[in-house]
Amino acid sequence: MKHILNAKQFNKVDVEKILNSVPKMKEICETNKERPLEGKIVACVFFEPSTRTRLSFETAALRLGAQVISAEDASHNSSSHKGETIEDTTRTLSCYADIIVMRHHIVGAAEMAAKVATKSIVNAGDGANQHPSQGLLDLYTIQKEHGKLSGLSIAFVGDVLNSRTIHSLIPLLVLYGGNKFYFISPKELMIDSEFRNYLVDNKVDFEEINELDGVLPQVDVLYMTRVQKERFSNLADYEKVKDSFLLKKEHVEKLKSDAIIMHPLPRVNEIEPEIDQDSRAAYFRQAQNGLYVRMALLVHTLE
């Protein structure tokens, strides 16, 4: 049994195995000739809203021949609404499914579930903490677009404090070395001391800055993030920073011709819609890659 809880649990061999199997997953989608998870049941239980993660995991399971049981709004449509604990929900789901894909607003929820689970747990996002499948699909996207995973300059823009996608992608990129990271955010949303210490301890080359324009000509990947309203307890604090960094056409004109723009989605207003037509806008290709990577991850977890 394998649990997928944290991007830091992967070594380079694990990552390469998953990434190398992605073309096979794409082939399965296109030909529909193989069903490696025939007879398996995947439970997708989401205590937080999701479009891409939930539906891509469910589609991945179906494409692989598995069946799906699902709770879309588990905070209200499951016994959690009656006060049932994560542990008891997990024990019950372990009776029904071969793998449990879980998203929860509580940091550490996936680890709590894994401690009592008798089936595999996949963390589909726990608060502002981790989102390992997103990290892997982002890694694959960068590899596919640039043909490499080292020697890159990558700027993360927006809510770098609360972004579980950043917390999940960075440890995977650190496996490859030679990358330079820029964290661009208002001072209220800068990376926290724990993550900063992780970067320092791993001798990562990074800078924290509060303006966008100066770094644009240098980056190979511009990774935009949404300021996450749901992580703010005070609406006034959210309103103060929500429009801090909005990507406009004049910004894109400063990027390298082979740079790519990524975003985990959903976006609110941080990328002008006109930018979607630019070949460097990779965020919907990124979403498509998510299906294939999550197929690979389900197979990896259950093999």
Second form
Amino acid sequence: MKHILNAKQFNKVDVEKILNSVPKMKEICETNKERPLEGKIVACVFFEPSTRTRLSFETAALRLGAQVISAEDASHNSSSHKGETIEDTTRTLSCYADIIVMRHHIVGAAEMAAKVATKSIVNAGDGANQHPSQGLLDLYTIQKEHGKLSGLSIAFVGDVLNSRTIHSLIPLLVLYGGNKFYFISPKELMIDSEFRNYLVDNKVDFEEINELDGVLPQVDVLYMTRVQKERFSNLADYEKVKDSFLLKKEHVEKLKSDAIIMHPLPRVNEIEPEIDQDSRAAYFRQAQNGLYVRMALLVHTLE
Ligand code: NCD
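Form predicted in complex with ligand NCD, following the form predicted on its own:
Next comes the full complex, and the chain you just saw is listed first.
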């Protein structure tokens, strides 16, 4: 039994197996002939809001021939609302489903679930910590758009402190080496010491800066993020930083012609909508890739 809890659990062999099976997953969607997960049940239990992650996991399961049970607002509609623990919810779901895809606001929730689960747990986001399926789909997107995963210059912009998608993509990129990372944020949202130590221990080439314009002409990937309002205990602190980095047309004009703009979505106002027409805007292609990568991940989990 395999759990998918943290992007750091993957080695290059696993990652390449998953990424290389994406064309096959796309073919399964297009031809609708194969059902590799027929007879399986996937439970999607979400204690935090989601559009892409939950619905793409559910679509992935259905495209693979599995069936889906779902608690889309589990904080209110599951017995967690009555005080049930993550462990007891997991023990119960293990009686019903073959894979449990879980999103929770508590850091470490997926690991707590995995300790008692008798079926596979897939972490669909635990607080500001990890979101490994997003890391994989982001990695796939970079490979597809640039044809390589090393020798790239990548800027992460916005809430680099609280972004679980950044925390998940970086360890996957670190497997490939030779990349330069820029973390661009207001000073309140800079990476924390634990993550900085991880980067230093792994000899990652990175810079932390507080302004965007200077790096635009050199980056291959501009990875925008939403300021994670739900992680702030004080609304005034959020208000102070929420509009620190808004991407406008004049920024995009400074990018290289083959640079790409990514965003895990949802965006609030970090990317001006008229940028969507620019061919470098890759965020909806990224969301489409998410379906195929999650199909590949579900298959991998049950192998
Ligand atoms: C992200 C998340 O939930 O961490 N969304 C997603 O899964 N695509 C990013 C975000 O909510 O800002």
